[in-house]
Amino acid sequence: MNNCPIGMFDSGVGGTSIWKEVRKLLPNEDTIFLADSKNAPYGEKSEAEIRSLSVKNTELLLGWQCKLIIVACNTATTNVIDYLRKTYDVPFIGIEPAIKPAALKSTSKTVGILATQGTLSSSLFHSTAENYAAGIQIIEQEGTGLVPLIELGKVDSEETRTLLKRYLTPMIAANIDYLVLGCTHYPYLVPVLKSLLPQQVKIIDSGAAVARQTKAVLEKNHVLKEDGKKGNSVFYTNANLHTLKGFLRDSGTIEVTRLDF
């Protein structure tokens, strides 16, 4: 299993923010990434739809002998990762909003979270908030419309800025000192967010923590790739190739292919 790839899937290009962190920490690992842009965003779908799409993606990755699967989507993680873990005999790494570190570090005792409807309404999100954010005011905001704009490459467009200004206004008024990004698409908005937020507000996402957890699970299962060669990365999308390539343009030579799935 050591030379088998790590699999990842997301409802589009956002999960590439997770892939970049994994690649940085584990450069020798082979990876296969599925960008299910055709069905983005998952955050507006029912739990049954999210489960069906996640199963489809998982079975594709298992068909390529992936030794571990990263569910690089907050909505899929918070809704169906327990089901995936019970159904398939492979380790799964999920993506949860970084509520715990934000709550522990907050001095204003007010934290903002920008996430999809599917994540904010999930039982896993609420249990995490209850367990780790006692005494902290959490300002929740659905990022409606942001994922489609990011999927179109409109990261710094006027449309995106207008939405973000609207979503951030109540958070700024409540004196947040941390903004938690609860969708793997949103790290691509960080430059715009920094230009709109007060300087003292820190932005936090889950990417680096996911990479560390991936390494820990590979070590625990004794399946780290050990040949010393730099890993190969393969990306599949069922939508626009150029959009995905645009988010990966600074990542060196990688294979990007359109696949109907």
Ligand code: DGL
Given for the second form:
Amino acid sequence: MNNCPIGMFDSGVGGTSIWKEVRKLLPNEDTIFLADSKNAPYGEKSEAEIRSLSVKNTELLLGWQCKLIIVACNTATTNVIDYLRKTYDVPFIGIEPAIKPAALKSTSKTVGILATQGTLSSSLFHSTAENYAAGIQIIEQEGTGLVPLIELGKVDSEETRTLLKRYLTPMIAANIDYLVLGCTHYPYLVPVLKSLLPQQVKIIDSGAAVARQTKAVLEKNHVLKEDGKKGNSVFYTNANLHTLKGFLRDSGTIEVTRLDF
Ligand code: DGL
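Could the form predicted in complex with D-glutamic acid (DGL) be shown next, to go alongside the form predicted on its own?
Now the complete complex, all chains and molecules, led by this one.
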């Protein structure tokens, strides 16, 4: 089991932001990443559709003997991770918006969250917000249109900037001091977000926390890869190979393959 890969999936290229954190913390682990870009965005789909896509991705990864699966997508995590955990006998690590740390650190007591419609309407997101952000005003904003633009590699286009300006205006007016990124595609927007937000607003996402949790679970289950060799990383996309490669440009030699799934 120790030498089996970690499996990861996302609705597209966004989950590579999580893969980069995992790679940094666990460089010796083998990883297999599925970018389901053909079916992006998940955020505007029904829970039943998100479930069937997540099941398809999970079963493909389990066919490759993955020892743990990272659901590198807030939308899939907040909607279907309970179902996946009940259905499959493998540990799942999910990603949820970092509402709790933002609420704890906020001094203006006002926090912004940018996430997909699917995440913001999920009961898991609501219970987290109720449990950990009492007394904090949360300005929720659906990032409609952002995932399709990022899927085209347009992270700093005029269209992207126009949408972000519109989405950030009410948050800035409400005096947020933290912006929570509740979608794994959005870390790629950080340079643009910084240029649009007042300097004192801090941006947080959950990528590093996911990597730490992955390490903790592998340790607890005694399944860390222990041969001391650098891990092998394989990426599959069912859409544009070139776009996925673009998001991995800074990650060294990486195997990226087109696969129909
Ligand atoms: N990366 C996904 C997430 O974290 C994007 C969802 C979508 O495809 O709309 O929510």
